[in-house]
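Single chain ahead, written as structure tokens, the form predicted on its own.
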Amino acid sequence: MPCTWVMACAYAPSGCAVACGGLDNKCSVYPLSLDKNENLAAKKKSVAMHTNYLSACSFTNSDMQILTSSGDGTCALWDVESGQLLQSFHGHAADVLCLDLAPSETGNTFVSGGCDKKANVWDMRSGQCIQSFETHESDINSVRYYPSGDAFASGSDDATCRLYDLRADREVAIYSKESIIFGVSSVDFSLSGRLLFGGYNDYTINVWDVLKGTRVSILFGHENRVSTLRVSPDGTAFCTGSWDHTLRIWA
């Protein structure tokens, strides 16, 4: 790995490469191979260079472009082959902590969240911020599009998850309880969009009914804060990563 503290990683759509980065301020792309004798580290490409830590990265719909967010307050779109900056996105007033690409059929947009308590929606072609939401009371650690692409959820250090409707241009739900006082590190939707999963700093995963706004389950098992959460592509399970050095699969 290129640095001592990796904060972001992403598979290429083809499955033939992986991108990662963190405190080295850059995004490196490694080819993947089943040949044990191949020196993959020698084939790595340094694609993105920020002026502060890399917080998130995601390939677009091909292996050729990658989107990054950084503690320098910007997001950027890069050409993987040449390492050239294709577009930069300025609009956050503090560290950008997370991003998520809209489902491919909904167009060239993505959402980002950061330490300025804002969630911004961007047009990838123009570089312009087209919508901005500022209802959280602390850092936004995670953003995730609703499966249809018409809304997105966010998770924050203010101990809430929130749902924003892009067509109505407003917040439409808050997922919280008085007993929940620890921040949300990661969110993701079930395949149908009916459930919202949130990983929390109190070592738990809360499962929310998106439409009713109620908690339907709380899952225990991790022995330290949950740092990441992702639903499997087929929707039958989800995986969590934690500061307790384990990955757990829930089905």
Given for the second form:
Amino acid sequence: MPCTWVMACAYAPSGCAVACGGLDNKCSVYPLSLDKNENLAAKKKSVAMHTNYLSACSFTNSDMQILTSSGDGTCALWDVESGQLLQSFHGHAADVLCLDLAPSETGNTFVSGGCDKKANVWDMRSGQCIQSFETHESDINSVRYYPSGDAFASGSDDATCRLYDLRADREVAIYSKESIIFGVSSVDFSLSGRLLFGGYNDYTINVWDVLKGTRVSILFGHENRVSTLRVSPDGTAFCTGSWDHTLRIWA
Amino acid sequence: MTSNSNLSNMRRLVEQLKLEASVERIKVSQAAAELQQFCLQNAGKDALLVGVPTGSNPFREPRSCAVV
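Starting from the form predicted on its own, produce the coordinates for the form predicted together with its partner chain.
Every chain and every other molecule in the complex is listed next, the one we just looked at coming first.
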């Protein structure tokens, strides 16, 4: 990669390409190949151009479109083949740090969280912000849709995770403890949505019972901040990445 | 002119707020009940919740193998 920090990466739904980006302000798509002799760097295609760092990227339901969020305060939808900007989403007052697409195949919405403490839900086709939630007290580092698509959770530097219901249009739960003072870097739900996993900057992972609002367990193992966390698609395990240079799989 | 741009920003904000205010909302009690129902319906399939039978768990402690 031509820049120092890669801040976001995503697999294409077909598994044939990877998109990544960071301080180079761009999102580039690399086609994958099992042929060791192929020079993959030469096949790189620059898709997105922002005026500040790329904080997150995700393919939509197809390999042909990518959604990006950036430190310039906007999110954008790009066509991979032509590199054309299809839609841009303005509304955040500060850097946008994370985004997540709604889970259904017909879903046309996505949620983004930013340094302005707001989580916004957008309509991908019109570019409109349809709902906005501002209850966090600090930057929102991670947002993730609930498996049914009717709610989403967010993790923030204010050391809390919160659950927002989209149809009731409000925050419905806060997952916090007085003893937790470090920010949450990443959140994800288990397959049924009963458990919410949060990776924290105090090197631990807290597991919350989504319905009861209580902590189920705390996991130790990393020797530095947990920076990212994702549950596997089949729900049997989850993986965490950390500043201690390791990726750990928990099952 | 800053006063003009402030005015247009405010107008845009008002439009956005009007849009958001007109969204149809349901009661939290109903929303919560539906979230709960979804959870409980899918809880059986959630491996991180109920655990997998030790036979199929690829991460279980390795036991000794007998060479036949």
